[in-house]
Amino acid sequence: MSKKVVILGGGVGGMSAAQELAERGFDVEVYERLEVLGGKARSIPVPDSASGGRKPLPGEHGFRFFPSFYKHTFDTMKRIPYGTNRRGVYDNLIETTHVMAAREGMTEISFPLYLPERLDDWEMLYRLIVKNEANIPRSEMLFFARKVLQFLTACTERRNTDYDDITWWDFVEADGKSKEYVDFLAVGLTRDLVAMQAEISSSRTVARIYVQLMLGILQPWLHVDSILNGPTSRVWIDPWEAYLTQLGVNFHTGASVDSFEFDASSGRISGVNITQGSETFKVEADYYVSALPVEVMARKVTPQMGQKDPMLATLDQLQTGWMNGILFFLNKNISLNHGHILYVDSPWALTSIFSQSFWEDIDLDEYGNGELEGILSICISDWNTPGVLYGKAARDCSAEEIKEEVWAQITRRLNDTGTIYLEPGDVITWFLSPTIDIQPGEPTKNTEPLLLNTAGSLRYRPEAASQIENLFLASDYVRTNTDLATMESANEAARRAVNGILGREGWMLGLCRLYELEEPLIFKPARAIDRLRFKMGLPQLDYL
């Protein structure tokens, strides 16, 4: 008889764990608080937006970003059947070709994400590198390159201690540097793409992601950055649910976790109390996988569970931040850039993409009122800095004020050099993620915040296999190679949790594959030398 596993949470972590377990013959039950699966990756239909028998407009929590180092996620997607796709859902990813940086009062800067083949791409690189249109002082660019080299030659042990304890801001010595250095190198990329604040984020985490993004650009055979070719649920989550159901996974939506029951005599979880609708009941299993977000799991850990596994008791030391989406549905198709646009000097750290440019097989006439021609999908990564219209942070604004502020920050950077790309008349309607809970007279809440990798936080992040024999963790706060609050880290954490279960069951073969983050081999000898120096208590060598 197969062993039963209860998975708590139906986001990417929970669904990844369900797939790995079901493919290996386990009896899997998934309990999800929402009525739909996918967690932060799900699509959210815009209420009251459909007419004439059409589908509601396709809202999202935020745009999806699939860089080349998402190897765990890609492997999972390739095993999810989708129509005639040879590689399943993975073939629904479309490579972006360019990234654009937009600044107020200055010409936009674009550069290709592949080895240039066309004359205009070489011209872009010439403008960026030779003419230095980013206006970063060359001495500061060399200084930044030196800091990246410093990280690349540091051993893992030093990264996990010294580098984790220093903020990215302090590591790159942003104080006293030019505004351009801060906008592009110290703050811009981390804040705009992964909602990490340079002033508080671990330099270990930020540097690792910087290296991965740069390696993707330098290896043109990789897809540096891809997005899905349709609404996320339609082309990924729904086919995933169908595949898992076919494998025998049972999903229970609208089911919230109330509490764990811990048997102190055996040191095991004896059950989980669930509320679904008006009914409260206890579920029991051989193993339990918690794919709950950190802010939820921290509240569920009982004192007895914390005594059994002290790492569980420190989850409340981990911090969360906000990165949520707003969409503008347009009555015209705008092809400004075939990829992401970073508004590097925008107060609210905005990043956008024109989704319809990648939805070649999606008939937009199926949605809304029949006028839909374009979708401008935007992520707001800074909810604490005052905006330009009302002088208020995003978290202090009404939904209407957020919409007006975002529109102003974007159009001031796109419409400022002679060409008007966006006008108010282009907007059919807009949609702010409902995870931003705005109630009159009350502080705004974010019901689905994002883990922040703050300086010194690694010590509070647990392994996927807890010290409670039958409890495993499959969420982005778990220690992973990916080391960032992303779909990729949730997927990797799920694989580690499943491997923990397989280990308890005595499996020697058939474990989930885990991928390392690749770094240039040329620096491997330097890291070996640094490992010896670290063990001897000596500082890192300076190679420049």
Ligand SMILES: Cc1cc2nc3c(=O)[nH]c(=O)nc-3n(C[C@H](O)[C@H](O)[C@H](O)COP(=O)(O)OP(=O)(O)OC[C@H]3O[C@@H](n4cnc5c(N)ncnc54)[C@H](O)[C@@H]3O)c2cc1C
The other form holds:
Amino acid sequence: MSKKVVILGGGVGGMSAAQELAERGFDVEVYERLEVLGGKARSIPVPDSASGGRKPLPGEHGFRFFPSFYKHTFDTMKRIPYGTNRRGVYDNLIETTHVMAAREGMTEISFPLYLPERLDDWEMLYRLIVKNEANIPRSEMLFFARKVLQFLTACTERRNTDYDDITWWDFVEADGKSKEYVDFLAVGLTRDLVAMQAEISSSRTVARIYVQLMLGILQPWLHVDSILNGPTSRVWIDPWEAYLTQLGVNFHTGASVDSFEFDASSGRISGVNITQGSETFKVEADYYVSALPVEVMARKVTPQMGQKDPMLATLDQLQTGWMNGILFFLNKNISLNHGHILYVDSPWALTSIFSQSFWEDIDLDEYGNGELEGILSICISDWNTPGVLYGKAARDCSAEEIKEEVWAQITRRLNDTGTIYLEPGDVITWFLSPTIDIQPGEPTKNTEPLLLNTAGSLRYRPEAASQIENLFLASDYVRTNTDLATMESANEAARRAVNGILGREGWMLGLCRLYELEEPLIFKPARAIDRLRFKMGLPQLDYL
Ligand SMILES: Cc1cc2nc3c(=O)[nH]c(=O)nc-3n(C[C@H](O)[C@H](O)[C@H](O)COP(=O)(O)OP(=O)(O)OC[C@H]3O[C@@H](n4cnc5c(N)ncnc54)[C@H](O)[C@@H]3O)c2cc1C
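Given the form predicted on its own above, what does the protein look like in the form predicted in complex with the named molecule?
Then the entire complex follows, led off by the chain already shown.
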């Protein structure tokens, strides 16, 4: 008889684990608190927005980007059938071609995400590098390049200790540098793309991601950044659910995990208590995979579980931050850039994409009131810095104030050099992710915060296979090669969790494939030398 695995949480981590297990013949049950699957990656239809028999407007928790180093996620997507796609859901990814930086009072800077091919690509690079339109002092650019080199030539052990303990801000010595250095190099990318504040983020994590993004640009056969060709749930999560159901996975939605039962005599989990509707019951299995977010799991760990595995007891040391989506549904089809726009000097660290320009096969007439022509999907990554209209941080604003403030910060950066791209009359309606819970007279809550890879946090990141023999972890906070709170790390964690189960079942072959983050081979000798120096307690060599 096949072994039974209960998976707690139906986000990317939980669904990835379900897939790996079901494809290997396990009996899989998934318990998910919400009525829908996908977790933070789910789409959220806009309530009361449909008329004339159409679908509700396609809201998202936040837009999704899939950089080229997402090998685990891509591999999973290729196995999810989708229509006539040869490579399943993976073929629903569309490459973005440019990233644009928008600043107030200055011309936008666009950057090709591939090696230059056409004349205008070279022109863009010329403007960026030779004319230095970003205005970063050359000495500071060189300084930054030197810091990246320093990281590239450091061995893993040094990165995991010294560089994890220092913030990215301190590592790139942002104090006293120009505003442009801070906006573009020290803060911009990390804050805008992954809600990481340079002042608290681990330099190891940020530098590794920088290197991955750079490698993506330098390898023309890779797509540095892709996005889906439709609403996330429609073109990925729903087909995934259908595929898993076909494999025999049982999904229990609206089913919330209350607590774990731990049997101290055997040192094993003996069951999980679940509430579904008005019913509360206990589920039992051979193995349990917790794919709950870190802040939820930290609260579920009992003292006895923490004693058995001390890494579980310190999960509350891992910090979360806020990153959330707001969408403007437009009655005109505009796209200023074929990719993301980073509002590098915006107080709320805004990033946007005009989603509709990638939704080639989606008929927008199917949605809303039939007027939909464009979707400006925005992520707000800084909820603590005062805005420009009300002088308040996003977390202190009403939903209406957030909308006004985001619109002001965006239009001040797009409409400021002669052409008016966005006007209030273009907006049909807007939608703020309901995970931002704003109640009058109460501090605003974010019901689904995102893990932050803060400096010094690596030591608190648990392995997927816990010290409790039948408990495994499959969420974005687990220790992985990816090491950044993303769908990729959730997927990799799930593979590691499943490999843990397979190991305990005695499987030697047929394990889930794990991928390393690639690094330029040219620095391998320097890293080997540094490993020796690190072991001898010596500092790193300075190659410049
Ligand atoms: C706005 C935003 C934009 C993002 N953009 C990107 C991006 O572009 N690219 C990228 O790679 N990553 C992005 N991320 C990060 C990424 O979405 C997450 O890291 C990833 O989805 C985490 O997956 P997970 O399965 O570990 O956790 P989750 O997605 O949080 O899934 C956990 C699941 O557990 C469920 N759950 C919670 N409590 C209980 C309970 N008591 N009982 C049962 N179930 C429970 C939740 O409802 C959820 O479905 C973004 C995140 C945010 C917030």
